[in-house]
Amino acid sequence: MHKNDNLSPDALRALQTERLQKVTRHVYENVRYYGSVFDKLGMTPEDMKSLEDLRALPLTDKETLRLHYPFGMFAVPMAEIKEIHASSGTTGKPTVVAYTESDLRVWSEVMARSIACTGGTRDDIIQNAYGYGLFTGGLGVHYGALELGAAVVPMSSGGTQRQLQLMQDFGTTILTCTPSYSVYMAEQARSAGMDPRHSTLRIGILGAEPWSEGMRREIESAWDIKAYDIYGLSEIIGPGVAVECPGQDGLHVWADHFLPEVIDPDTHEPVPDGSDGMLVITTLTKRATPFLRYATKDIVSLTHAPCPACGRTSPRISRIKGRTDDMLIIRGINVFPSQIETVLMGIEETLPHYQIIVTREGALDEIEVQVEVNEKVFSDEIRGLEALEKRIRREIESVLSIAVRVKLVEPKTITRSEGKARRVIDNRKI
């Protein structure tokens, strides 16, 4: 465990305040946006003296690193940076973000330390089948595994097959890749005659797209493994911002380098430990791009009791129940796609893939729920269709208080994919 794992609250926040006081200093001192923010509150970095006084600042978020593309975030001379990344944004243009020498350090170790959280040890196998490249997921992973003295496998996300067979040749440990795609493997394993739960794997490190428990104990099951959440988001710095422990009770914080706030994300306002809001998140070490209360758009809940699990002192954020951002709005009705998840995960006839798709028939919003459902069901008279059809029409209404139509659909019909799997498709012309 990390000495800054189980830090006494006291300890924690002196060593936060001091952090934020001087990356406070240095964004005002080096990134025009920021000195200007500061400028037209009347604020000083010497105002900040404690971390309460954050809260007088302004949400930055990624239409502010959009407005200043590609290096007006950047808080030091190109000379020092090492690496750059890019989100792959549908819309607008990407965010960049950058690394020197010490955030590469500081990124090594958060992540080693995520996967030591989980029960990894130098001794492990871990095969990364997050994609290498701009996205910060692979690259993460792989310092964090290096870091930690672990061997690591660079696959990368794709070549299933491939993926699958050196998996069983190198006698892999421990899996990193998106949940969806540990889904697609293992139904690819048993396709080609292997059966997932005689694989040596012991550990999901799984993250990059909102997930339930019920695609957990799915996956945990398939492979015969446990399997964990990990957060991390490349404006922040990227995989290893925070991990579950074997408790799989909330994901741990880094709160030495990432400093949480939840707040309702229509007021601002901060919300009770254990309520329901949006993740705000200041870098505290970062200095090549460091970000003052980024605006994360995940919706979660935060406790800062000590885990009753593995005794971290670390502040813990619940799953991601949703997005602002990805959040549907259906008739006046805030709609997450986890929250059908849920629904469909308790289901057993169900298989883990499904699509929401949204359409506009006139005036009025309609949601369309397609779901697989295994061979023996699909298989079924009609009228047993009909009614799982009904009762999971019914589930889904109860949990949403809208209407939905679902539409059941025999295995491998829905489009898999390798990386985050495409679960919305909105066809409204809003």
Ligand code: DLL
Second form
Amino acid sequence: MHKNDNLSPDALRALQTERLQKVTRHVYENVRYYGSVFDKLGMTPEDMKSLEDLRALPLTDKETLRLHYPFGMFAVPMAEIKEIHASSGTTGKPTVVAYTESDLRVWSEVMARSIACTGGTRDDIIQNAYGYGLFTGGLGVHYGALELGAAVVPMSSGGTQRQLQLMQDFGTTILTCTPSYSVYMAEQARSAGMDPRHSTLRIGILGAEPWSEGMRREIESAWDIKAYDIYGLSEIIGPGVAVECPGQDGLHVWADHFLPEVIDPDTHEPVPDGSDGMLVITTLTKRATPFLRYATKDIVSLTHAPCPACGRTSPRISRIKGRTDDMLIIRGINVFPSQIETVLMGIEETLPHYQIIVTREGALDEIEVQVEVNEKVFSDEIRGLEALEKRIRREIESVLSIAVRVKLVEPKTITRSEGKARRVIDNRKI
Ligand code: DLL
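Now the other one: the form predicted in complex with the named molecule, given that the block above is the form predicted on its own.
All chains and molecules follow, beginning with the one already shown.
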């Protein structure tokens, strides 16, 4: 365990406050945007006396980063920058983040702590199937594995047959990739006549996209492993912001580096522990692209209770329950894709492959849920299919309180993903 993993609440707070003051001064002096934020508020970094004082500041978000594209938010001269990453930028300009040497050390440290938190050690062989490149998943896990002293196989995503072959030949013990890709790999293994349950794999460290408890059970039983949720985002550092321990009851946030707040997304007021809200993070130690109060748009709840499973005192966030911007508003009702996934995973006959298609017919929004069902159901009589369709529809409708269409499809018909899965296709032209 890292020395900062189980600090007393007072010691953690003292460390966070000291680091907050330092990072505030750093951005005030070196990032024009933050300088003007403080000037407008009539504040100086000296006003940052406690963690609560942070609340006076506005949120920083993706839009702030885009407005200062590409390097306007950098807080150090280019000579100190070692690595630059950018998001794929499906909506507008990409967001750019950078790392100094000390940032890369922090990233390695938090990722090593994350892998260790799931039970990984230097004896493990880590097959890293997150994409290498501008996406932070590949390199983040890579740096952490090196720091931990484990052996890392830098596979990147894709090339599934080769992944499976090397996994078998090398005796891989930890797989790192998106949850959806791990499901696809297991499926491909079975098609190739391998039993994924008999592989040498013992741990999956899975994240970068939302997934449910039901999906976890599917993955754990498909591979006969323990599957842990890892969270992060490029703007904060990449993977390694928070991760589960063997208790699998919330993700430990490395709060000595990343200060979490959970706020009401509308009023921006803090919500109490245990209540859902938007996760906001302040980077306490980053040098190249530090952000004060970064609005992640991810919906979580927070707890400060020490973890009974591993003894870490670091605060925990829940699984990501959705994003403030993935919430679909269908005929006035708020729908989170995760609610639909939870229902689907609770139904034995379905496979963990689904897609949600939203259309507008006339003035009305319609949702169709397409889900694969196992071969057996499909070879059954039509009546069986219809009954199952109806059952799934009823269950989803009782959770969402709106009418949906359900379409059962044959195995392997929904597009597979090697990275982040695309679960929602919104064909409404709004
Ligand atoms: O996805 C970093 C990462 C790589 C995390 C590998 C975990 C593993 P971005 O591409 O910037 O960074 O996307 C960040 O992905 O705001 C969440 O909405 C979502 N996300 C990341 N991890 C999880 C997770 C990486 N465990 C965005 N559960 C975040 C749900 C997640 N959503």
